[in-house]
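Just one chain follows, in the form predicted on its own, and it is written as structure tokens.
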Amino acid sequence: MSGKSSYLEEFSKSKAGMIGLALLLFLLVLSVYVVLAYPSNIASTWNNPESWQGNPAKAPPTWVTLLGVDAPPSLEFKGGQWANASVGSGNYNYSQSYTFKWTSKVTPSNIVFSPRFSGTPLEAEMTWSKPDGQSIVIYIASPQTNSNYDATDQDISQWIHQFVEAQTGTLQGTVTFGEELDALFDADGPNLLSNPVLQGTYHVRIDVLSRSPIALSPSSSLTVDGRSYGIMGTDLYGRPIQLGILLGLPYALELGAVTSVAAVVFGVVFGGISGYIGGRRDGFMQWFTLVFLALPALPFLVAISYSFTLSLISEALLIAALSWPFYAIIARSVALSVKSQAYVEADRAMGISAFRTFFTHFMPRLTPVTIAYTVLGIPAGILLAQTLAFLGIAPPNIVTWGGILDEAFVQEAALFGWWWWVFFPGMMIVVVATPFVLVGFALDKIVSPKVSAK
């Protein structure tokens, strides 16, 4: 207990272990909100760009504003009850009406309807009317539940297409999704598709029109997309970066600490029986070490990886085979210091058994080794991990902050300026390895001179 006490106050006494200690309590604590907070089919929908068509793609985070970018963010205008009204021919008619103000210079990236309803509407229609009064009346026939319209909708670029030509006073072959975003926006008149953006009070009426009693709910949204979103943006599906950020740490940690685990337990103890034992024995499971430390790790994992469908257990403990011949080496070279002490040669004159001996003397010596380089072994097997998910290989329906850099990468994200789909996944990793790499060095600086001195 005494040695157990001595190690917990020389720890506490290092000042980059605690802030390690700290920050990697706070990792733990995210990851488990993570866990809690969001549905086990969070990645199938991760998936599924389709989910993500209410959010701007390719969009900064909000905060570039404060750098005088002109990038506002989205709107989203939900909630509430839709009001009803009977119409003629015993028809009903439900509305609903926003109101915004538009400060910036340059148009949103989309707009998207998104009603929630149970029934069957005839047609929704939406009354969009700009600072300067102009109004654009846009026709849904037969609107879906669960669908989303934005302006890319046939439904919707053929109303605003009728707008522009009225406008513009001429025949207009296509009007681009651009263009059709600029008529939403822009001072009208007959250089409609070049005026400035009209800045000011917009109000949008949606009314939904059925032959029966339908129930809408406030669910149902209105989103204008902005060209910034969240705190770190968003990727070419107008998925949010930081919840990628967010799905991806329990997976790296968990992945992290089952490699670590795996490979210094195996290391430790085959490397202190090597050291232990001595002799021929010793000579040929020292040429199985460096056997295992001379194959190529990254190249070797990729192809075995592609031999079977991987979990997280088979890809940790493809990880761990080829990480345990360090730690093994390391136990060794302790054991060979223990065996030469006078107590082990009081055993062996004594008749103890060698197993007894091993368990007695060499485990508790190295138990302190193994918990520091294991804290030290899990961010080598993060890095492993998300290097692999970089290449493609990865387990399914897990989001990786390597799969997050490896779509950056294939859409040349670098290349167009989208720094923030590279740069937040890039700096987690490196945010993930810290905390773990101080609370292992200030226990290797504690154990290394105890274990070296007994």
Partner chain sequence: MTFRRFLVVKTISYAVALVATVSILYVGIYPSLQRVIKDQATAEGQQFQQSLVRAHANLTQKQIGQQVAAFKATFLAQFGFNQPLPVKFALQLQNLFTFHFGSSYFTLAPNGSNQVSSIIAAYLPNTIVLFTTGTILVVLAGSIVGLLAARSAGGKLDRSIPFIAVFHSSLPTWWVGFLFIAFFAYTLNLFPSGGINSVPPPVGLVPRFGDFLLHLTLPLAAFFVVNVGGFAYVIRSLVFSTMGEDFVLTAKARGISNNRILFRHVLRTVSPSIATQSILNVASSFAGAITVEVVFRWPGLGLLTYDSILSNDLPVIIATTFILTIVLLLGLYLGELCYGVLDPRIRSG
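Condition change, the form predicted on its own to the form predicted in complex with the partner chain:
Here you get just the chain by itself.
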């Protein structure tokens, strides 16, 4: 009997509902931002481990340092102009210096040099000077543009090994993989590889030599990979979890929305008609609902994905095809109670055709319920899609939280204590689902008694 405005008014009184709505708007804005801010091929970048070498792998979020964990963040040097000097006899030298302060008691996880240039330089020379004055000189012969040279690469590590040999007097072979960083950061001496990390100022000078003039880009970079990363840490390949979470957001929302609108609208109309017409046809429609209810969504979708390639829309519609029975069952019972109310009978008595009655008087009564369940249905769709992604079934070229969690599962992140890799993507599913549930419950509470009140 009360109009739309009173629904809105009542909704605005529900604290949980309003919080949900605010969260929802925030998520929507965020996902629009993601769609606009990242290139459309970002998913393939995400799936290529090469792209993430500049990040520390398996790094916890940086804020753990606030909790007293010594996990320095990464440092990136990029964008500096190259000073050039002709050194005579047709040789050209381009150089750049970096200076940074290291205050942590642990070494970085790696250092990565990424030259960007056009032309063919002869060699790149890196002079690594420690706070105690010792220097390690590294020569990279004919460097390639767009390559990433890290401390464990042969090009760099051989020079480090020489330095270790000079300091410790033992053979190069005793340096195990990864100990290059100890050589670069620990206090010098015979116990170089087990010495404490030197805190202080490090100077790194890069010289690129060439026989002909070349153009060195300011986008060349030197990265000191830390032991922590961003707000949410990184996975095994150094991919930032926070990026994965952002990239997964539009997919989750879109899939949830499409799924639930399709499932609820079909389910409610189907269940509504079923309850309204009653009799044998109702019996048949109920049976039909059962047939779809009995299809186990998860294994069925898995099996189907071997027959057809999924796209976002086809996945959403398939999920909808498997979840509408829930709404049909609810709508049917609401329909039965609406039907028992007097005005529907009165309409009948006045000779209005059943069909018209259904759409003019009956469906409007079901609309509020439909809206409430659409909202409540969205998280169900999101959950199922993420679960499928966790099982490895998702449209290609889409980043999913379920997929990230699948990786975490395969790598046994929970057992290795890489909690951030498990916690944040899963939490995100909850965070995205919760506002819908809050809004849905609030709507349901407003709408339900009015429908069932006799």
